[in-house]
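Okay, so here's just one chain, in structure tokens, the form predicted alone.
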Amino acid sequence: MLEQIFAPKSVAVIGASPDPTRLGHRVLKNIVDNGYSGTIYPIHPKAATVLDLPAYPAVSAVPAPPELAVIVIPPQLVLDVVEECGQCGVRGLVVITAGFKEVGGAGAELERALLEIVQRYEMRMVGPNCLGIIDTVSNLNASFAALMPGDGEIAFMSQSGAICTAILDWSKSEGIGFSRFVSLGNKADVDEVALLKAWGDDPQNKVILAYLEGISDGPGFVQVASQVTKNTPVIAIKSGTTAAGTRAISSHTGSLAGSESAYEAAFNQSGIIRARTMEQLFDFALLFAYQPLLPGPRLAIVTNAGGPGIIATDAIERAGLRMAEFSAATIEYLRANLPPTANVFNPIDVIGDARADRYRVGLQAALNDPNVDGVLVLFTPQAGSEPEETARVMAELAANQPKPVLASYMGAWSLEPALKLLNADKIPNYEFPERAVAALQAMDQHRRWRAAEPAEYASFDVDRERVRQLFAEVRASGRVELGEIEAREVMEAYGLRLPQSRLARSPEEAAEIASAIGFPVVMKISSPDILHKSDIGGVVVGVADAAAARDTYELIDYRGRKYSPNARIWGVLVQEMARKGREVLVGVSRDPQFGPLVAFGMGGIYVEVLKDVSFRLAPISRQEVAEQVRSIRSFPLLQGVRGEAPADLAAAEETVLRVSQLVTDFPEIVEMDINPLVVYNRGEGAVVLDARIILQG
């Protein structure tokens, strides 16, 4: 729960100073004003006190050891007072001082020798460069920041210090309030995993936010934040991913992959929610924070105006919600209490002149309707119009409901008056209807993230031996990419489908291994050093006889040596031509954040054009794998178009989960890319045509 650091009963702050402008008196003063009962301690090398409080030369000094010591003191200062603090039995550190490895070089080394003092001691540690910390349910403001925010049930952690300060201001004039409020800095010993470990049962957070820049620990943070989110709702904001994903990579996956796959596979994963904007973050915050979880996705609007009704609805069914049906009971009851130009269906529209009475019979039909889950109410400032009145029904309402309520008060400058009671009373109210709807969107994600089954894993026979045994005599052999007859090796040892396929050394070698198979043939040009096959025109398909076979050896020889004079050309692969069907890419890059990232998508000649590919984290369940295949845009084309029969969706999913289990058990593959792989009508299977296999060099 890291209580040491969130709720001690003593604070030391070394580097605490007489001097106002100084930044150690500045985190003094907070812990000092802001109604911490601990004991505190300034440390200080000569003054007598400090803000009325005695002083101490050093931690040593002090009466007891402190449970808490902030370290506001230069970088070169910091190991010998770490150290000091532990032998003195201090448990938990907050170092404010910056000059560690954001500088690099020699500020690296001082932070690993820093963390290396911590772990000596068992202590933990939140920094070093950060803001501080707040908690508001202990009143321990223990940063730097010029604000303490009122006390709430959100706690929000961040890499960004400035993001902290700037957050702060906002939340004071908007009342909005939080439970914890965290500066990571360099995150040496304290990160977001361990965060949100402390923070996931704590009943003091009601909805936990994140300002992420970079994960360490990717494994860690999906495994605990899948965890968590079954319980408290974690929302995250990234920054940074498109720059990150620039990487020369040679293979098809790899070159779609980047950190933004990567991030947005492990939130999908863990059921983090995803906010795409700052605004979106604090949106989606409010309605868990101030509102019951959305039991269902059936939505009804209470209105006074048309149009906001009919973009509220049209933004309804874009997220993926459903507008409710009412009972008969409900139109009823609205048909006898409005007047005969109200509309008594979904949405609920009250009429322009509408005061908080007419509201009132609106939004108690819809949340006393079996068929509804929640409540969007919009308000237009017209003539006669009752904000504040308004606002005090729905609080009134809204009280001890299990639905959310919320609101869409639309305008500023009359309603503000407004806008502070449904706060107080705890209404989260958005400027636009699309804006609450995205928030209830991103509450029906969480909603069907707690409800779904746990994670079914499969595993299947295959033969992990042969696999080794292959990857080192190709390291033995002076490589790090597969050709493919070694690829096939492995896509045999794990149980996927291959068609015939044997290597010719010669033209004469061609046609025989051709009539052995049987007409019409595919030939391929085999080389681990010539990546992308077709472009330079080796691969022939349709192969019809042993004279045409002689003829394509030669010229995809011939083509081979032009276009690449230096590549080790094996000789050309006779392969069996299989029947048509719909092409499928499966690949894997591998994500030095995250580990093995699997793609599935349409395959091809097109697959770098279209881009149409969904990314997951190895290892993948039964139910990833089948969320995964339905999320591309093409599936309609696998489900069958104009009559067509359906693809075989099984074996396309049995293929991803089976490169799911190759690359979690073999970590030494960083690029893979089965592309195409056929897949056939329902029930017929799918086969890998072709296949590359990058290992870590």
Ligand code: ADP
Second form
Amino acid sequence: MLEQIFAPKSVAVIGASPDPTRLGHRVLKNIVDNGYSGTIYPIHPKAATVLDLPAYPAVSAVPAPPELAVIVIPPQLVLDVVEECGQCGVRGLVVITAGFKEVGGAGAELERALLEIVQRYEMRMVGPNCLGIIDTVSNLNASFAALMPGDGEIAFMSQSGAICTAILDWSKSEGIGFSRFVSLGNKADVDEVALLKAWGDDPQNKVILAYLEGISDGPGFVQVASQVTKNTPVIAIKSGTTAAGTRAISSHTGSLAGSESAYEAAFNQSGIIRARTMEQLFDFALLFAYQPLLPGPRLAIVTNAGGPGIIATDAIERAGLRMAEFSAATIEYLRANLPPTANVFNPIDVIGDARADRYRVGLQAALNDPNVDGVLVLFTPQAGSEPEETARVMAELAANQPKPVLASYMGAWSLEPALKLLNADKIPNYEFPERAVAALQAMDQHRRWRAAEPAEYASFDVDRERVRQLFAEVRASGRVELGEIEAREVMEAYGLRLPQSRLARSPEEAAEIASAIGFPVVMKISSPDILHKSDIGGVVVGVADAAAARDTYELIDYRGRKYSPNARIWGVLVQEMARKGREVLVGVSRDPQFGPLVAFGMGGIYVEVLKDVSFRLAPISRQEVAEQVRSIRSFPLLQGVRGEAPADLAAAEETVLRVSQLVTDFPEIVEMDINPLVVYNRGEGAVVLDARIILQG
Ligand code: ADP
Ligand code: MG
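Previous: the form predicted alone; requested now: the form predicted in complex with the ligand:
In what comes next, the whole complex appears, and the chain from above leads the way.
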């Protein structure tokens, strides 16, 4: 896919100046110099030839229409030229020219007009405002980058052109190659989603890397990425944060959820591996590009020093990976072939004076053992060490077998030639063992993602119509915030359990309702303007009799007026008192790029302090909710500690799924909080004690 951009049969460079100081010249030279085998047409108004190629005054003057046009001319000329390209039958565009959306105002207008032409002629366009594209498979360097990367199996896309040039420069010195290299620029047409689609089914790309600043189409990204990652690992680094919107945040969930949580959830749910640093991005990429996928989580270590072996072992355990337990045959083989002082258990210690032959014994034994899924070789330079020969042994043994082998040669100065050998032989090497283990952890994450069952979505029998009507009524009365009674109806329509409750508007009414419900009751202030009722003493639990109910009404009403003089007070809610259970929070906030983000966490009045929540984008699958619930720090509290019975996790999960269904059915819900949801012991269910729903204004 996108062959017209990455593997066109012919290319025109519009703005290919004969003047070597001009960008257009540089682009043409990059195409000419790097082995592109298609036809090249320099387009320039006056020149007869550029770089010894016959030049044409316009695309329309070229005898056969070029498949790709690279545009390097002033912005005000771009629209006409692109129109002409469309008329001539050009299929792909790389618009390097800047001066569009990134300059705002008129530039943004120009970009819209540009996109309209591109779409009208069904062309595809990278840019505008980009460095260009490089494809080492078709040897096309349609960019003004200063150098051409080597061949490789890493496909790289970046929203930042400056990052592109830095990476190219660095990778050249490290000997790291790429299959494709794209500077996305303003991504008016081809964006990260289009590239994922185009690259995902191409075996030339063993791994896809993305440097992202923002994602244009959040739901599209999640949908496409979750398919692509089932075959091709995708590693992304996300920099900066996006505008969280200007709307005032009026719920617990809203204050906890930022765009960061949305990205985290989106990456998690689409199987994307997230790199935290640029260093990690390439640490991970090399392992995926150079070695086979990890078939399981059991690792062996071969080392010539004890300390690093322990460091690596600790890192492996922290990463949720496992130290392999060797078979009897392996141990026997190691005993017979290593000196008596060597450690024949995992980590295999071949001892400080080991030459390459001992590494051969250790590595071969580990690779042959069916209980081992991958091997990390640690090397410290010591007297008698053979760094290069050891690297050769690794390359020989790692070749043509299904387990990844990676190295951590610790040191740099005396190891330079060996490090070059390792890289040439596609053994990823890491300066320190922790970095190697982090790469293995990323690979294991990918392994688990690929092995996971397809996502299963629940669909509960709910009363959607009732909620639709209710929302219409709320809107008709000019509100966006639902009252407790309305929120309660919504919850009930979606099958959630709530204690009985009714709104009292006078002390007398409070006493009547309380008597009808049965004592003790809980009484709460009811106001659309008071977010945290407890903060102003607006919640009283354990109201014991009718007289207390009357007094409590007066008290709550008084506190409301005193602490929040401008608040609209609807009355006092009288509620059946629920028995104690574990309090959790289920909430929703709407992310501007990804849509509804559902939170689950420890609830009650301390949520903002504990900030122990995990997020998933709706709709949430059964597997995702199980993982979501288990990923909060306080999960052990739900499992039960010190003899406590476990909480009803199934009920907690079901509540999240019902909420996910609700916000998927009603995109107009912008924020929602259930806090607390009281979860009882296993088999006893859960009840909603406090709920808040806010609609789009
Ligand atoms: P807010 O969050 O606005 O302060 P809540 O309605 O969540 O008000 O009440 C605060 C706390 O009071 C809850 O976390 C819960 O511990 C307790 N509570 C509220 N309603 C009930 C109820 N019906 N039964 C028992 N305890 C309740
Ligand atoms: Mg609450």
